[in-house]
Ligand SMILES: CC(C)(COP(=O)(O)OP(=O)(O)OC[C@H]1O[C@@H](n2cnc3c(N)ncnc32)[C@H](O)[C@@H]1OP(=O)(O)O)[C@@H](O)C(=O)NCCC(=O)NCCS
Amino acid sequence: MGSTESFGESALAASELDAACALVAEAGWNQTAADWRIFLDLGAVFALHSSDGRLAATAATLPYPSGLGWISMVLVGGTWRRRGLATRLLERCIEQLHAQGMVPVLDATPAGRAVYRPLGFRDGWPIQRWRRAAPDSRAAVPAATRFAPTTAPRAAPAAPLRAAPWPAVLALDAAAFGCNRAPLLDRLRQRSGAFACSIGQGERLRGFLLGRDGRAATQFGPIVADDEDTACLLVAHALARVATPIVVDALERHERFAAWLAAQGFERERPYTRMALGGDPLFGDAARTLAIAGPELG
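Structure of the chain above on its own, please, the form predicted alone.
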């Protein structure tokens, strides 16, 4: 296959989900077909195909009502790397979002950040991914710290999310993220029913936790809370109900929350940086955003 091969661009078809999931697995990422469907239904997925019709590369956009548009799922198959395909699709995503009057936003790895900064993307929140192995494959965590915060919070224990009024959850998330993203959160609610939880009474929520199943780990997030102690109680509730590896993408500013995660057996995996092109990268409420939904969703 020569370096002069041309690649045709089109929207990713639903019939190509298996091929898209294969790109995810090759990269070692965590997304599933259900994640791809979020972009197909709520955003857009651009795809490049080789001359023989194989899926070579992807990139996705996910618009939000605030005028922000996420860029993610930039994947290139190993056979076709180092041919400028990722840059081509990134530029395509930026072009589409600008045409819609939206500010492009993404959560970048250190390697990605080095690519995006020369394009004009500005740094926002530093984010740290934490990972905990499945219970039967990690060193035992002392029972006293496994499912309890390291401090003595005033908040009541977490309860299953179904006990909370859904409009109150959407309102709290909108205040933290910067807009109402009900379609996305509704999908996460459906995928995290076994462990999603909240703290508070009636319309006065102090915090909530959603998440989703993944290819290699369960993602906890978003986690929105009035304080770090409340976030610890939310995660403690969820930990007791999940037997898979777990990842949490937490804002670096919450040091006590990070120390508590480490006490539960989580380990730092990789950093991310939230970045925006032509807009304020520090949107949202960092004080109440303990963990994001994931770098692909914001």
Given for the second form:
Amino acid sequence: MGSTESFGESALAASELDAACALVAEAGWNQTAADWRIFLDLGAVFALHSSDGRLAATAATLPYPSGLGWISMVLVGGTWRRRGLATRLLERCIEQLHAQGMVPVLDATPAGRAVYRPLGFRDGWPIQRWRRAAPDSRAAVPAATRFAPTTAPRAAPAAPLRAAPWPAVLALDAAAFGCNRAPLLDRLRQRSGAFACSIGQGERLRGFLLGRDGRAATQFGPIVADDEDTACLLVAHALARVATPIVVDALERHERFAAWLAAQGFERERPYTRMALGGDPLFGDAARTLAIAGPELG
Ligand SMILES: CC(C)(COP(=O)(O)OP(=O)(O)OC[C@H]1O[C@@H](n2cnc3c(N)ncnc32)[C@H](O)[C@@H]1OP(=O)(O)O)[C@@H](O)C(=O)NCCC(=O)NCCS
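Given the form predicted alone above, I would also like to look at the protein as it appears in the form predicted together with the named molecule.
What follows is the entire complex, opening with the chain shown before.
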């Protein structure tokens, strides 16, 4: 009987990336080996193995300079669910982050939230994942709705991100997220060169959009902007340069941005809840955070 099986804990080895990606695929998630490498290189990944050596469960931590420690990639293989493995790994992550003086933070799926609430995590921002199918598999979007910001934008259209000074991008992200996360954004810049974009002149950036390739869809995010119209212009620029399915994890509070995404053919896929343990879950500048980098990154 599985409930008496013991599970060995270790750090995830780089040689286990295929097994880790199989857990992602089983859950219907979007991460690739390059995403796992973010946690292996910049954070930590804890793993539990079954008695016959198979990868049964994972959880990752990613420390940020603001003192927030992101917890993510909480995945338990279907065979091993409801045996306390996620809870055990969460406790391990919390122990590690507390030892570093960090506040544990995460963006939870509904199933994950049921695990985290009994551990003391409290709710912050509601987040919505939007998905748009690839152009050839969805009904044509009427021309009038292709780009229709609710007010006439005074900003110039978005330009490729390489035209913007990188320190200004990092500074705008830090103003929205709460700290400089250059090591992460450097990787996203490399993975989103075809569609990454910004609006504004020189150091006076009004917004930017980064993203990355994914297992089943391209992710747009973070999207940081002075206002919702600027965010729409950024997404319009990126949409014109990607032919794959697209996901965007937008803060629920931006209602006009949500309506515009819906008009472009995006559909609501699943909710997430930002949560924190022992700290304020409503951190950061939500007004300028139109979309997060992803639930695993914040
Ligand atoms: C969510 C997930 C990680 C839970 O893993 P798990 O090892 O089964 O969780 P635990 O056994 O530690 O569950 C602890 C408690 O959380 C609650 N819980 C766990 N999964 C739940 C679910 N799917 N629905 C409702 N409550 C759930 C229960 O109260 C459970 O206690 P119980 O089994 O005694 O009733 C796992 O189902 C999974 O990998 N899902 C797909 C990926 C995902 O959503 N991950 C979370 C990302 S934030």
